[in-house]
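So this first bit is one chain, no partners, the form predicted on its own, shown in structure tokens.
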Amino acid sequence: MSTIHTYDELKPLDMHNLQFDIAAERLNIQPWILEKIKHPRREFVVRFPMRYDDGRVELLTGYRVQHNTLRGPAKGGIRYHPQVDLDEVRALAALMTWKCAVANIPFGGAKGGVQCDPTSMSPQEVERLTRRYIWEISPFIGPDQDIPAPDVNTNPQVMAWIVDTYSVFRGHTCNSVVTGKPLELGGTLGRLTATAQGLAYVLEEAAKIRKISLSDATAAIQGFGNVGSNAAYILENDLGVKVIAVSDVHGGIYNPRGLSIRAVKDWVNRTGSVINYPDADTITNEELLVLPCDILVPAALENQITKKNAEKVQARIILEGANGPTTPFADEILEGNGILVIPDILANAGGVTVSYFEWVQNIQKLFWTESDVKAKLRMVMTKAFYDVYDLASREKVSMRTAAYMLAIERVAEAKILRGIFP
């Protein structure tokens, strides 16, 4: 790591290409590989009018970036954000990359996104914004292509516009555009929990491993959107965890006797946010990350822990919810204090995963339960899991390098059976 200086860690994209070159530098790949994989295949930018309900006309930007296709179509999520731009969906599109190749799953990785604030709108407005994206963008998406999916500010009502817009395009419904829709439209069990559920599945390996008894432990939650909340759910009342403290974009709660989640959800439906709510003590997101606790999951957006908070740190496991949401420069100082880091490429898998279920069974025109879809999901995170743990303690690196470095092998491992055409 030695020319890390020259990596900026407010940018997700240097963040990666740092971490890249980390894992790469331990490999035996042939250099024109791992640039040919490093970065990008393809990449759109689409500017749109955009027509509010006040009669207002604005040109928004669209990206979608589709960083490696060898091990099947790309895969990944649309986002609405106001600090959306190319290199952060660059940065994004790579990590699907890897987290399809760690998981084992036949996708590539893409991401695509709008630069705007979604909060402010109508669902006129969204569906309205939702609509002339995927037809600025529709010839490079399919079944076979390329395959959206959820992610911050959309959902399943979203994908549901995608699917319709899309099916105009082609002149016939075709529901397997997308992940991520309501059952109705071809949707699969499972999936809206499905991240959450991935999460819990590979914690309880992990504590295994670490010797931490579930039923005794304590959990800080960063992000109370699908992620957060569900995995809140998830280890209060499946694990038995004590959840000390969650939070959201406006601030987070703290009350070390434990929340009741369910409770906080009522609250949060009711009132738009976790903060005030009773018989809690209110913190920052900030504090939040360095409380005394057994599991701390960043589930917001990157770039939370870094090396200016990563010393306080008190927890023994961060559960990477959110993606990036640890920089290579608090990865070591993480690791020199003994906490395990369970990277965003394996923990959060679970969602790309029921996706690539979702996917199988709209091809397959058959429909799976749910206690298939979660059986399923359990067996591909416990491999992903020990996967990646036995080639860290084989070859003496952290979680995150060795997960990186399994991916980066079976990407490359594609390009050289695939070879150069002509």
Ligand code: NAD
Contents of the next structure:
Amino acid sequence: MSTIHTYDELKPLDMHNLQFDIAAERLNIQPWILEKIKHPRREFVVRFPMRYDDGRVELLTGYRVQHNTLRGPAKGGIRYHPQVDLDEVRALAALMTWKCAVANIPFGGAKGGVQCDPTSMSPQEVERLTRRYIWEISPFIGPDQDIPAPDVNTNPQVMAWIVDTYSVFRGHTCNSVVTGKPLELGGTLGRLTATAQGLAYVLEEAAKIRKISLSDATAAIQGFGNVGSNAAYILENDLGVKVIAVSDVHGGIYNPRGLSIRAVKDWVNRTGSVINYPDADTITNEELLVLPCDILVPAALENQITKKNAEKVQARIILEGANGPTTPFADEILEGNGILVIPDILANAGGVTVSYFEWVQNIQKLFWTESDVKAKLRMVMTKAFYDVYDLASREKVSMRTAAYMLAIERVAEAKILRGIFP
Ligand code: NAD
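Next up, can you give the form predicted in complex with this ligand of this protein, since the form predicted on its own came first?
Every component of the complex follows; first up is the chain already shown.
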């Protein structure tokens, strides 16, 4: 990491660029190809007025970045969050390119977002925001062009509004423009839990390698949204892991004897947060990350494990549900301490993999059973895990560097084969 001092640990795009350079240094790829695939292919910034229920009007900014389309249409979620900015979207779009390449599915990478606070909006306001943002980017998305999906603070209902808005714009119903849709609109069985299920499949393989018995293991999980809550449930109920701590944006809860995730989910449905759950102690998000446990699952936002706290992490495996939760600076410390980090672009690829299955089913107009979806997902995740693990072992690098090496090679190969236009 010779140029490490020029990167800012708090900036996801800097962390992506640093990690790209660490992997690229080990590959024999022409510099112009590396330069091309490191940066986004194209970026859209849209500004539009948003009318709130009380009549107030505010100007919002939205983004859609198509990082790469060499291996197929751009693919990636849409995030509504106050922290969304162009650099964050660029970093997340790049991660999608590498993730699709690691999973070896025929998509490129994209990401979108609107800088806003949807938690203070009514459903009607979120609908108006979604329809206007999608109308703004409609010319640039489509089933063969760029296919959005849910991310932080967006869900199947938001995807349904996207289907409707895009279909009105095109003049015919087009449900393959997004994935993560409700079943009634062409969604797939298994999509809601796909990212968490994929995490569980790679965890099973990692546990074998690290000789950890999952039924005797403990886990702490940061974030209790789509990824975190479903991961907590699957780890507890399917793998027999004792989940000792979970958290959300308001704080965390901890019970060393284990939490009943079903009961915590009920509590969240009633109160809106995990905090004040009766059968646990209160902890902060920072405390959760450094609890004594076997498996730590960051499943909230970027830059949670940094050089500030990495030394204090006690888990044996970090399973990255979130995108970009660990910085390369932290990676060095964790690796030195013998902690196995299963990187985002491998660990949480289950979501985009089942999105790919959804897109295939939409195009074929033929739907699969949930057990078909799960069996195919397990195959993809297990193959990706061993592709990365074998490369990491051969090259004596971390799983993250190996995953980037594999992905960069696959995308670079597509560029070499396609050549230069004109
Ligand atoms: P979500 O909106 O469903 O849930 C996010 C969770 O994180 C919520 O519990 C929220 O309270 C919590 N949170 C937000 N800010 C926080 C903070 N500062 N500290 C602690 N907790 C905080 O989102 P999601 O879809 O579960 O996504 C979570 C992460 O997983 C993101 O990094 C996302 O990019 C990544 N991811 C999601 C998918 C997917 O299929 N949804 C797929 C791959 C990766």
